[in-house]
Structures are given as C-alpha cells and as structure tokens.
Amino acid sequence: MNILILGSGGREHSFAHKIIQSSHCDQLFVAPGNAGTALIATNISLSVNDFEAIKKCVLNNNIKMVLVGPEDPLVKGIANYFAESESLQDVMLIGPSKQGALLEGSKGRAKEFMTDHNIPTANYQSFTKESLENGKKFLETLKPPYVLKADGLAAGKGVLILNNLEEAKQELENMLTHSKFGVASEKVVIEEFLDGIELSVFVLTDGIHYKILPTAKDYKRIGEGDTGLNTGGMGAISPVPFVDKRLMQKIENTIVKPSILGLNKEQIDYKGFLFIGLINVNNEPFVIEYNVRMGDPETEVVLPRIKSDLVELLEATFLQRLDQVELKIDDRAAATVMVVSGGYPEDYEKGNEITGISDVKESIIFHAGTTQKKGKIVTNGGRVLAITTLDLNYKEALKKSYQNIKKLHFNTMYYRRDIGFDLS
C-alpha cells in the first residue's frame, strides 16, 4: 500500500526509516519531510494543518494509510475530518479523534480524565483570568517549587517550575492576563511538585486493546547536568534502566489499563499512540502528562528496538485487531544524542552546511531540522540531527553515538555530552 507520514522532524524520519522496511509499503510519502526523509521517501510540500490539501494528496496518490506525527493536526481534528469525508473513510488514519487529542490539547482536560479514572497524578487546580486571585491563594497552600502549566499547546514551552512564591504569582498573572504563552495560557493548571525521576511509557492502542512499546527517558534541558532552558529534547535512552518488572507491572495496572479503559468508557475514538509522561517517586509512578502521539527524540530510540513489522501493527490498530498481532522487541539498548544549532532553544542560524554524514558508521542518523539547498544538506531548525545507536547497554550505545558525532560538523553545532548522566 501507499503510505503518507505527516510531519518534518526526527520522529517522522524515524517512522519513515521503519516503514520502508515493511513488505506492505509500496510507496512512502512524507509531508513536508526533511533532507533525511527525501533520501528514502517522496517529500511533498504540504502543511500538516491543511486538511483539504492533504485530502487531495491522499486521493491523487492512492494513499491507504496516513500516520500523523505531530500533535497539532490531531488537536485540530484531522481524524474526524477523515472519518466524516466519504472519499477518505477507507483510508487508515493513525491518530486519535479530536476528543481523544484533548488529552494533550488541554492540560485541564487531561487532569480531569486522570481524576475520573483514578489514575495517580499530582494534586492540582485550574484557573482563568477571572479566578487569578484564587490561583494566587492556591499557590500559598503549596510548598516550593511551584508548577504552572499553560492549559493549551505551547510547543513544549508552556510549563514553568519556580522556587519563589512571589515570582510564581507574578508568572501566573503574566500567563493569564498578559498572554505569556498566547491563547495556550488563557487557562493555567497549578499542580504540586513531585520529586522523583522522569520516564516515558508509549502505548499503541486501538481504543480497546493495547501494546506497551519500549520505555524511554529523554533529556529536555539545553545544558549539561540538566541546566538551562527547556528544549524539545537533547537525547534519549531506551529501555529505562531503573524500570524493573515490578515497577512496569505497577505502571500497567495503575496507569496504562485505567487509561485505555477510560477511553473506552467515555466512548472516545482512539486509534494511535498514547505517550504517558511519568515520574517515579519512591517506586510509585505518577502521570505528569499525556501526549497523543510519539515523542521526539524518544521515537528515535523506541522504533529501532521494535522488531515487528510496523505497518502490520498500524493496520491492526486501525482495524481494532491489535490483540491479534505480536509485538517483538530487540533486547539491545538504544541511545540517541541530538545535535542542535547554537543558540537553540532561542535564536539560531539556519542554512549552515552539514558535513560528515556519510562518515558515520554503526549509528543511524535521523534528520530533525534539515533541508536540501543546491545539492547540499543544510540546517533548517534548532534540533538538527539525532544520532542513534543500538548496543548491548545504553552506555556502549552512547559511546558509539558520541564517537560518530565527532565526524559531523556545521557552524555553531552543539550537543550535550552527558546524556544518561543520572542513570549510572
């Protein structure tokens, strides 16, 4: 079958890399894609939110499966658009309905869902401009640090963790009355801070059945030792070393099962990935957030460890037959290190030529922010390349990724040299 992936990052290149290995894939298209996807698929210049143009592309190219990479089109209702369009109803769109996507599209909705289905999470309250003073009073009942979350999508930048009460009150005001994060912060969730170590669990679900994919841990801060500004992710490892069978069982029983049962009880059409951001507090897992798609750069370490045919898994997801296929996982560990443009996550240059890609051996390079210009591959984003390696353990995998990074070069290139530092 012909397949279309929507998106342009490292996550989408990872999906493309996996999907072209399937005997079920005849032609692969990526919209808009990047310089990496252009090497293995056909890039199509389309906006992921232009549903009409996507429909035309699907019909013109006889596409039978559409995999949605980023959250934005899901929150805007692309699954509903396909389901309601007569000519697209037989196309297998992998991603939840608009109602399901609200689990990521609204922090408040996600918290309500967790509360309704007894899923462990931090205590919280939601506030708007009208209840600003109540929000400040609620902050006074909490111990520092204070966690403020913009309710809507804010491109991974809508969460503040502050140690000073007065600063937290001021930032709450900035979010609610001065639109610090635009419309995303018209509503703000304040929650208690949980002290523990974070990890991510990925679930593929058809809304009834589910498969738990490999666990992963990513590193969000720009600086070594987890310092500095939050980014979209500077690296990741899989599996997470501290997740033993007992903790995994607890995660499945108290979080994964109730989440899928909750979707089912509320009759939410959900055929796709559920990314559960967790924090492990003294071996007790709590949900920090839901995402309604795969994470980035976690996808770059999770997908290479899946040995099963991904297209078969996705088809079973759409047809609600996920219980009838087997998920095979590679026992080896995977590690990825993100190479970024200097200045990221703030201002950075674009258009710098990247050299050394062909010299990389024993690692996979996933393109995140690249494009082709006059026959050369150049930078086109803050996060540029993810260098992923599979090996016996994450330390060996990281070692090879770092060795290969030394072969790469572009002006202002930067990467963290301490991915996995907190696990040894």
The other form holds:
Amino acid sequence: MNILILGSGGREHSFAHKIIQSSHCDQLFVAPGNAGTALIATNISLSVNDFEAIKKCVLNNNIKMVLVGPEDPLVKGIANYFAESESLQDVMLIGPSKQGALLEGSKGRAKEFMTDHNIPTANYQSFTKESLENGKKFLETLKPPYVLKADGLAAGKGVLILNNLEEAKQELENMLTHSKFGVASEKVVIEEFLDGIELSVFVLTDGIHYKILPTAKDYKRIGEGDTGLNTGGMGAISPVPFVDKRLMQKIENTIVKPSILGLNKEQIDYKGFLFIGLINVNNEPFVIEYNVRMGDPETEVVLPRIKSDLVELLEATFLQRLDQVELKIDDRAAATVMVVSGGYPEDYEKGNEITGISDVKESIIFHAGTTQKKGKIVTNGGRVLAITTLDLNYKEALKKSYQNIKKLHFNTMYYRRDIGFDLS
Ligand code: AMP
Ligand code: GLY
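Structure of the form predicted in complex with ligand AMP (previous: the form predicted alone):
Full complex below, order starting with the chain above.
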C-alpha cells in the first residue's frame, strides 16, 4: 500500500526509515519532510494543518495509510476530518480523534481525565482570569517550587516552575490577564511540584487493546547538567535503565490500563500513540503529561528497537485488532544525540552546509531541520540531526554516537556532551 507520513522532524524520518523496511509499503510519501526523508521517500510540500491539501494528496497518490507525526493536526481534528469525509473513510489514519487529542491540547482536560479515572498525578486546580485571586490564594497553600501550566498548546514553552511565591503570583497574572502564552494561557493549571526522575512510556492503542513500546528518557534542557532553556529534546536513551519489572508493572497497572480503559469508557475514538510523561517519586510513578503522538527525539530511540513490522502494527491499530499482533523488541539499548544550530532554542542561523554525513557508518542519522539546496544538505531548523546508535548498553551506544558526531560539521553546530549523565 502507499503510505503518507505527516511532519518534518527526526521523528518523521525515523518513522520513514522503519516503514520502508516493511513489505507492505509500496510508495512512501512524507509531507513536508526534510532532506533525510527525501533520500528514502517522496517529499510533498504541504502544511500538516492544510486538511484540503492532504485530502488531495491522499486521493491523487492512492494512499491507504496516513501516520500523523505532530500534535497540531490531531488537536485540530484531522482524524475527524478523515472519518467524516466519504472519500477518506477507508484510509487508515493513525492518530486520535479531536476529543482524544485534547489529552495533550488541554492540560485541564488531561487533569480531569486523570482524576476521573484514578490515575496518579500531582494535586492541582485550574484558574481563569475571573478566578485570578483564588489562584493566588491557592499558590499560598503550596510549598515552592510552584508549577504553572498554560492549558493549551504553547510549543513546549507553557510550563513555568518558580521558586518564589511573589514571582509565581506575578506570572500567574501575566498568563491569565496579559496573555503571556496567547490563548493557550487563558486557563492555567497550578499543580504541586513532584520531586523525582522523569521517564516516558509509549503506548500504541486501538482504543481497546494496547501494546507498551520501549521506555525512553529525553534530555530537554539546552545546557549540560540539565541547565538553561527548555528545548524539544537534546538526546534520548531507551530503555530507561532504572525501570525494572516491578516499576513497569506498577506503571502498567496504575497508569496505562486505567488510561486506555478511561478512553474506552468515555467512548473516545483513539487509534494511535499515547506518550505518557511520568515522574518517578520513590518508585511511585505519577503522570505529568499526556502527549497524543510519539516524542521527538524519543522516536529515534524507540523505533530502532522495535523488531516487528510497523505497518502491520499500525494496520492492526486502525482495525482494532492490536491483540492479534506480536510486538517484538530488540534487547539492545539505543541512544540518540541531537546536533543543533547554535543559538537554539532562541534565534539561530539557517542554510549552513552540513558535511560528513556519508562518513558515519556505525550510527543511523535521522534528519530533523535539514533541506536540500543546490545539491547540498543544509541546516533548516534548530534541531538539525539525531545520531542514533544501538548497542549492548546505553553507554556503548552513546560512545559510538559521540564518536560519529565528530565526523559531522556545520557552522555553529552544538550538542550536549552529557546525555545520560544522571543515570550512572
Ligand atoms: P509538561 O509540559 O507538563 O511535561 O511540563 C514540562 C516539564 O516541566 C516536565 O518535563 C517536567 O520537567 C516539569 N514538570 C511539569 N510538571 C511538573 C510537576 N508537577 N512537578 C515537577 N516538575 C514538573
Ligand atoms: N521530547 C519531548 C516531546 O516530544 O514532547
């Protein structure tokens, strides 16, 4: 069958890399894609939020499966658009309905869902402009640090963690009354700070059955030692070494099962990935966020460890037969390191030529912000390439990724040299 992937990052290149290995894939399209996906698939220049253009592309190219990479089109209802369009109804769209996508699109909705289904999460309350004063009083009842979350999508920037009460009150006001994060902060969730170590669990679900994919841990801060501004992610490791069988069983019983059962009980159409961000506090896992898609760069370490045919898994997801397929996982560990443009996550240059890619042999290079210009591969984003290696353990995998990064070059290139630093 012909397949379309929506998106343009390292996540989408990893999906493309995995999907072309399937005997079920005839032609693969990526929209809009990057220079890496152009090497293994056909890039189509369109916006992931332009549903009319996507429909045309699907019909013109006889596409039977669409895999949605980023959250934006999901939150805007691409799954509903496909389900409601007569000519697209049979196309296997992998991604939750708009109602399902609200688990990421609204922090308040996610918290209500967790409360309704008894899923462990930090205590919280939600506030709007009208209840600003109550919000300030609520802050007074909490211990620092204070966690303020814009309700809506804010490109990963909508969470503030503050040590000072007066500053927290001021920021709450900035969010609610001065639109600090635009409409995303018209509502704000204030929650208790959880002190622990973060990890992510990925689930593929058809709304009834589920498969737990490999765990991963990403490194969000730009600076070494987890300092500086938050980014989309500077590197990742899978599996998470401290997750033993007991902890995983607890995560499945107290978080994964009730989440899927909750979707089922609420009759929410959910055929896709559920990415559960967790904080482990003394071996007690709490949910800090749901995402309704795979993570980036987590996908770059999770997918290379999946041995099963991904197209078969996705088809079973759409047909609600996920219980009938087997998920086989590679025992080896995977590590990825992101190389980024200097200045990211703030302003950075684009159009710098990247050299050395063909010299890398032991690692897989997933392109993120790259494009082709006059036959050359040039930078086209903040996060540029993800260098993934599979090896016996994460330390060996990391060592090889770092050795191979040395072969790469572009002006302003930067990467964190301490991915995994907190694990040993
Ligand atoms: P979120 O977008 O909800 O994942 O939040 C972004 C980041 O803020 C997370 O990756 C955590 O590092 C941190 N964070 C969010 N909520 C909490 C919390 N309740 N306690 C401690 N850290 C948090
Ligand atoms: N790496 C975090 C995310 O994809 O949301």
